[in-house]
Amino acid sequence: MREIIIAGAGYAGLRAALDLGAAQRKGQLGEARLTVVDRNDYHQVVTWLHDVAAASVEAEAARIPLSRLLGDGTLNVMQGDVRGLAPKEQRILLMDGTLLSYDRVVVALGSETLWPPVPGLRDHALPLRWWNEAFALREAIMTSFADAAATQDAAERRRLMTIVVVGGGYTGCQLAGELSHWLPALADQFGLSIFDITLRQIEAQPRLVPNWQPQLSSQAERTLRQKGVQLLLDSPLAEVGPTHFRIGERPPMPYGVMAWTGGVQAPALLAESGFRTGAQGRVVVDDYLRAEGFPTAYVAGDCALWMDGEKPLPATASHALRQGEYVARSLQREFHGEPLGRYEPTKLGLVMSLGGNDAVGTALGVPLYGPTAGLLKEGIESWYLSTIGVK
């Protein structure tokens, strides 16, 4: 009986578990066990936690029970955290001290927030990495906002209502724009001025989005800003209090709550697994996205170390995606003894909503930008959710 194992179920764990099931349920993969193993007991749409943030999706659409995307008894699905792996003697180590033996395993858990040495952040900003992130950041704006509403001082209500997003990369981008819109609606709400509203993005590079086309960037900045958000850019922060935050040398500036999308990382329990390592922390793989050494563990999404040229394969949600189908179909071919073909990379685009109907991006090479690409984010979110079974 082989035992195949897949640490992960997001977009690429998730992927390989279901193409996976699909094959086992064909009789595809002769005696093998599979197992998932997550430390939730459910998917997060991760391109909707945004919308969670900013209160336009329901909570509980951004996270869809495993037991409905897979408890069809085809896999064992475990919930765990997953503490340490052992690929030399082929194990994976679960936080409550349940120990796995595995013939193949997929590492796929994702990434985690990286914070930089900067005073204060760690203490004061909120995280968007998680479900229960975005759901607490969302609470955590809406009690600032209440607490505005309740106060007399006119000051501490425009500080209660200052909400600053510290990066400008695609996640900060998307939650700016989003909260753009929202901030009027909840103000009306508690019954408060629209004008004592205060959004900010500060991003440390001179651009938004630094690693995308200048006039790519350049046209989320004009949306953002059309949309009332404040650009801070070329301002790396340089220190974080409770109630007040500093960028460089300037003064102090007041805030009410303070989201923290500023970059990512693969777990530090890959390298400290004895995976060889690079960029962010991801994997070194070979030409089969298997870790350079260790044959019997494929690696995918955010944890994967694909370089792209110079340049390390962006940590995608379309090349999680993909890298979870090449990786089911690879086991396919190794169990029949068929030659593994090469991992090549697709690169259909990206496109990053920037609140309401509007958006920016490319598709196979074309710029795109407002409801134009707003529609095709919709249209590929849908996709998404049809492909894993929900309708």
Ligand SMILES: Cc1cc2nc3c(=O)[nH]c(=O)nc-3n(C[C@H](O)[C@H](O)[C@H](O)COP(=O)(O)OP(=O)(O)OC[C@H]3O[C@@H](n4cnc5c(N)ncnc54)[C@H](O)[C@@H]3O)c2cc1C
Given for the second form:
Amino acid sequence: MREIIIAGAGYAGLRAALDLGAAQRKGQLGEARLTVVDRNDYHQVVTWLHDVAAASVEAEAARIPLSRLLGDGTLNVMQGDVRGLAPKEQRILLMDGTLLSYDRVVVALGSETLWPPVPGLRDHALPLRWWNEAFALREAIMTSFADAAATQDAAERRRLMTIVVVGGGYTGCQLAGELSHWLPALADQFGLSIFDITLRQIEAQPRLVPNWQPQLSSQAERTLRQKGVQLLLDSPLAEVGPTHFRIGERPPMPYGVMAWTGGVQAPALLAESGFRTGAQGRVVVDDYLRAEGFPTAYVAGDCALWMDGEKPLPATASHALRQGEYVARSLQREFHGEPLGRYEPTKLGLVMSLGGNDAVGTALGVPLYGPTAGLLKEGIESWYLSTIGVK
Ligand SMILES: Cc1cc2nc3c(=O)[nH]c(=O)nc-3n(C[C@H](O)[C@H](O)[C@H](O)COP(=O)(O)OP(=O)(O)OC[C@H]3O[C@@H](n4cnc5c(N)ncnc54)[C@H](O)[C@@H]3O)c2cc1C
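To test you: the structure above is the form predicted alone. What is the structure of the form predicted in complex with this ligand?
Zooming out: every chain and molecule, the one shown earlier first.
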């Protein structure tokens, strides 16, 4: 009996699990036992987390119980926190001390928030990488507005109604866009004036989404400014206190809630487990998405460092999905004694939402703006849910 373990039930892991489960049901995997381990008992629709934080989707819609997705008994679904791997011994250690042995593992543990050494940042800013963090951010903004409604002090009210998004990458832009629609409604709900709202987005580089084509960055900047987002570009965050923050040498600026979306890195446990890692702590993989030197360990999604020429392939849901699919296919080939086909990334593009119907991005190299891009983004989300069996 071959033991196949999928560590992480996110975009890459869930796709691999669904495809391997389907193969198992058709008797195409031979004697194999499939186990999925995740620290949560749900799959997170990460590409909706900014919507959860800005209350534009129901929080519960963005986490789907694994029992609903993988509960037909084909796979063994385990809730457990992976502490580390021993790739030479082909074992996984969980936080509770459980040791799991595998013949093949799919490492798909996603990425974690990267905290640069800005004094006070980690103590006061709220991250947005997991469902519970999105929920906590939404609650913090609601509490800040509730406190604003309770105070008689006008300056304090304006401070509490100042929401700051740090990071001009696609997570920060998507969050700022959604907040620009929600905050006026929230002010209304608490009987507050919309003129007391300040929504700021801060980016250290001179433009938003600096790794995109300049015309897409300009379009994103124009759209967000039209929605009332105050963009502070070329503005490196220097220090964060409980009520004020500083950019460079400028005087302190007040804020009520700060969201940190400034970067991610692969989990530290990967390097600690003996995998060779490179940019963003991601695992260096061979042509078949197997960890260098460990052919029994496939790595997929944000954990995998695939070099696309000089640059790492971006950490996106769409690449994670395709990699999960590819790994499931490779495992079937391996077990049938067939040669593996080299992994080739499919570059479909990336669309980021900017609140309401607005979005910006590229599809197959074609730049897209406004409601057309918004419709495409919506279509992608619905399509994704349908592929995992959610209507
Ligand atoms: C707010 C936000 C919006 C985004 N929007 C987009 C978008 O519009 N389009 C796009 O393409 N990409 C987007 N991304 C990026 C995209 O979500 C990630 O690239 C994608 O989730 C990576 O998939 P993955 O399978 O590698 O990891 P994930 O989907 O994050 O899955 C990792 C899984 O591993 C589990 N896990 C982690 N550590 C452990 C552990 N130690 N033990 C057990 N289980 C563990 C987690 O619970 C999770 O289920 C967005 C990211 C964020 C944060």
